[in-house]
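One chain follows as structure tokens, the form predicted on its own.
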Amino acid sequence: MSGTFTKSMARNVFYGGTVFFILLFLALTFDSMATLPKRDNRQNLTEEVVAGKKLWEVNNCIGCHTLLGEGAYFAPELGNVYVRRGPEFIKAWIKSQPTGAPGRRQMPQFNFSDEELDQMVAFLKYMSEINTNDWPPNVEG
């Protein structure tokens, strides 16, 4: 009998195997939503907050930028553009555009107001306060 696998053998693995992934899946979901409100910064989460996401997922900003990694790669990571940049840059970067450089890609002029201005630098700052776990990793130097 050695060198042989019979089906009841097989069965065995394959019921064994699968109890045990289902066991490591419940452990790290378990793990992750234990984890993720002390890293997602939902206290810092506000109605302006809300309203600057409803504007980026409302002009398609992923269609272009990626944030934590998620999205085109057409335009810059805006995931620590606030840290970068700040607020007023922001605001002159968005009102400013297109630039009309030539050869440079040009974001849209979405003509928002002051408060949707407000309202966007406000998701950029809760994003840019979200602790990623150094992710993604910045492969600029």
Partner chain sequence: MQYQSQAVAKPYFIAAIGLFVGQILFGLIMGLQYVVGDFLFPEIPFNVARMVHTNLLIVWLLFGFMGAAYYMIPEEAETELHSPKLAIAMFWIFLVAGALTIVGYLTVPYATLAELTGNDLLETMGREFLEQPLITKVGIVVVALAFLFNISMTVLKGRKTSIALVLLLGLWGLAVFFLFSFYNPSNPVLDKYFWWWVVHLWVEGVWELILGALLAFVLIKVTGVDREVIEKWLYVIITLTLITGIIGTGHHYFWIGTPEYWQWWGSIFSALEPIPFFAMTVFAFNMVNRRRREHPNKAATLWALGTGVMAFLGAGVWGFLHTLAPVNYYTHGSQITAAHGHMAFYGAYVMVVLCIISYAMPVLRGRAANSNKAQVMEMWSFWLMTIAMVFITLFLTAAGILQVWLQRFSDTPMSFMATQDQISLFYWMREWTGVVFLIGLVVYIASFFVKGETRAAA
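One more: the block was the form predicted on its own; return the form predicted together with its partner chain.
Just this one chain is shown here; partners and other molecules are left out.
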């Protein structure tokens, strides 16, 4: 009776434990979904911001930059770039790429229209206003 260690019990514990923790994860997700409206800045989710998000995606910005710390680590964090640089600098910067400085990392020219530049800025402004528990530690990202 003592000292048994059976495969069937190990299997039952696996299934039971897994279902248990999936349910717990779903419960926490449920609570997160209920709490997010107070944190994720959704009241400012305008069409312009949504258009900016699409621009962000179809140009694969995440392939070089990070956004709230996720993405590639090749180019600066942009979740707070609106705070760091302000709207005009961002637009001027995007327009002036690539710099062509020899040996320096290069950003492609995306040929955005003025409207698209505004959308991108609106998206980056939106990102900077999400409650991220004070991340990043400072303005440099």
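Here the structure is a predicted model, which means the values were calculated and not measured. Residue numbers count along the first chain shown, from 1.
Chemist: Using the two-rigid-part description of the chain between these two forms, establish whether residue 98 and residue 121 are assigned together.
Modeler: In the comparison between these two forms, where the chain splits into two rigid parts, residue 98 and residue 121 end up together.
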